[in-house]
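The chain that follows stands alone, in the form predicted alone, written as structure tokens.
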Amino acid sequence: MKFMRLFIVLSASACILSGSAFSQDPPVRAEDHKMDWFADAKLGIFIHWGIYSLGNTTESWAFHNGDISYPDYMAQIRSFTAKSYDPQYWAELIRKSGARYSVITSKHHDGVALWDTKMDGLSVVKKSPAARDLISPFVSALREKGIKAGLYFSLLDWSHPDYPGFKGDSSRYDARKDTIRWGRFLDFCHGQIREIITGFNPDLVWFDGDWEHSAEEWRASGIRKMILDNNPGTIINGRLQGYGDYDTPEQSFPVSRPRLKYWELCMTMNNSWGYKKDDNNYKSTYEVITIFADVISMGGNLLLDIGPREDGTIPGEQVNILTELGKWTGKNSEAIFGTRAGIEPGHFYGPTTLSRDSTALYLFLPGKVTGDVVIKGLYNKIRSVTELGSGMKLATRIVGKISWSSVPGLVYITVPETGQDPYITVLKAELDGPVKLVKAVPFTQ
């Protein structure tokens, strides 16, 4: 018995133990899981409107480049209307191209903020014809549609009196030397982004410009913590000097995978970030469905580009991609959204994304297919094979698979020429589990 009351005794407190230490596990925060939305989205509508939007000129570069005076430009803002801004299509247009998020420029390089700003008078509100604030309708009207809302906030202003010019080597002062000055801009410059992520609560904050300072000159710092104190489920894009949430390439393809777990290929329609009257080079809605296919093969998202004019109405050259784009994103949802990058390159030649159990593997096929397509290095055993929108199943056969080898054969699947999609036609293989690749071995001479 005294056996048995001083088992129970030890028992009894392994178990107070035991609790104790699951007690003392930290809880889950929101950041801990923040950019789940971000890996699931794949595809963000950017936005760029200011006072450039009359088409005359590019944003800001402008005048920074030589190409127009800063009095000329800076005299747009007394034709910038906004009179034909509806909020309400803008994010339902966004809605209907499959975008999960949106991200809108509310203050660019020129210093002209869309919203109501107090830390300074130099507001489309104050100093515009369209005299009120801009993005609190549009921020809304996304959360009305189920869109996350995002914020473009350039760092430097090269309008404001305390920031060192136009260029990185000032025109005025240097910021190392004059940390007075420099201390103004700052309280200037944090003071604004305080106003933004207090008044609006972005679900993402994308910063530009911050290549002209270090980090500890911006006090990047003390801005991701202004951020994550105001919402820690607030994500940060990869222009912080490295403070950022994820990496951010711009208009350029990457060859490989970038270093960073997340990333957002940013990218214009034409060759213009704003409305530019006299730029119709636009891409055409197959390019832009292949890029965003090899983007989300690559485990990425698509920050794809519009540029509105400056009385609020979108071009219809943009209007039709979006729209064409959203028929595709539609039909094909299953292969791009909640996916994961897909197989690695040399399996197949072309896009692919995984499942999120990776136990389905969709394949994409640019243009009109003829015959068959080819997987390489596959072990698993394929279920079945079929079409995205038609849901037609496909045939498949295996090719060079020796019984007393390991090595899997080519698995060969047939494409009727009937029924294929305009611009990709998308492919689901359903795997008997996860997916299971011969491993490649390096080449040497």
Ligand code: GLC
Second form
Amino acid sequence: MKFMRLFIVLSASACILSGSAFSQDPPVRAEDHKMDWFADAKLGIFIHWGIYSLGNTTESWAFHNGDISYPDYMAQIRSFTAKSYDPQYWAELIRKSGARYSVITSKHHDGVALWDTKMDGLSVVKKSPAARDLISPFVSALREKGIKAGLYFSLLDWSHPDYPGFKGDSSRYDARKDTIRWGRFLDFCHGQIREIITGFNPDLVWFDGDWEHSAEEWRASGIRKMILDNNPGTIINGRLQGYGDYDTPEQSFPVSRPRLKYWELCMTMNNSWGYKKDDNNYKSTYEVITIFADVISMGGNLLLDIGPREDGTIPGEQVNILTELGKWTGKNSEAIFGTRAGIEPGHFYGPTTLSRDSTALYLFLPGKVTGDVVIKGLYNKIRSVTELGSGMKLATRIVGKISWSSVPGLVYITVPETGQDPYITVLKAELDGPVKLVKAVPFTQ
Ligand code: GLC
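The structure above corresponds to the form predicted alone; please provide the structure of the form predicted in complex with the ligand.
What follows is the whole complex; the chain from before opens it.
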């Protein structure tokens, strides 16, 4: 990442100039530890809420793609009431799911702000019957419950008269040719970012829509600086043309472990980000939990989306998934929160995680298990295996250990059929020290 490279060059030259090249540790800055909570958090809840939440159109894309006219799309603002909006209830539901953070759309690509922006008149505060700031009560409710608050913000704004892009097949002008007009938009856009960071001091800013312009055009380094000047602890997602802190794959399930330190899969529960009346294609709780287990076993976070209705009520299917998920995360919390990516897949047929010191190995067993499960290539001695939730101690057997060979035997663990979790049973194997695995079996002819 560009800013990282710049930082390294600057700090290296500073050391050389002072004559103490690398003899001292660089001072620890607040920014160095800012990813700690994120790495431990594992689960976040994404919220797409806006004038599209009447449930008839896709968020913003509906007019951009020509499914509905722009005036008809924007007319929805007159029916956005937020009349049953209960931020305390939202925050409680999120807490119950086990999530440690939440990210809400402060403004989507349609340009409609959910807070009282002073930069223009396009907000639910000024134009909708909701007529109030919806962000601040939610941020407060989250914080009261110890949940980190993130704000989604669309850099591109298809409603703004000075923004070049509008519909998929037409744009207002070329930003590279009319730099004065583009500069006006940038002042507006940076001004809104300033409003949300100074107004709400978010723990995380989740940008979107950076793809229409380059880092230089967005003045992305300036945006990053503004955010960190306000609060060096604020995390920035990866959609800022190279100036963010972590990667955000969308709706794509990793098959093998990404070689990234921090990443977060954002995913819908059905096929839509915002509430859609006719989208009943929900993933089952089992599917959500197995995807989540895969994500954490590969060292990532899951940002699971809900789409409340325009009045602020949350569809039953979504409440149900969050509640069921919460029972599972509650029962297995030590295998989830604060853990690190598990062992390479060849060692165990299923997702795994490791405690931070890697002396506890957690094995995730999706579905119903009949018989034994096996760990391969583990040098450690296993002190005990416990089934989380029931607390039952399970028997292990070492198979195929040859006395003259350094290759460890197979560890078979017997999993009783009674007491298994309806979604994923989790076992904890306590090791005699930090995990040590066979790298490759030395075959000889
Ligand atoms: C995409 C879409 C948007 C959605 C976002 C969530 O970039 O433009 O509608 O909000 O993904 O990740």
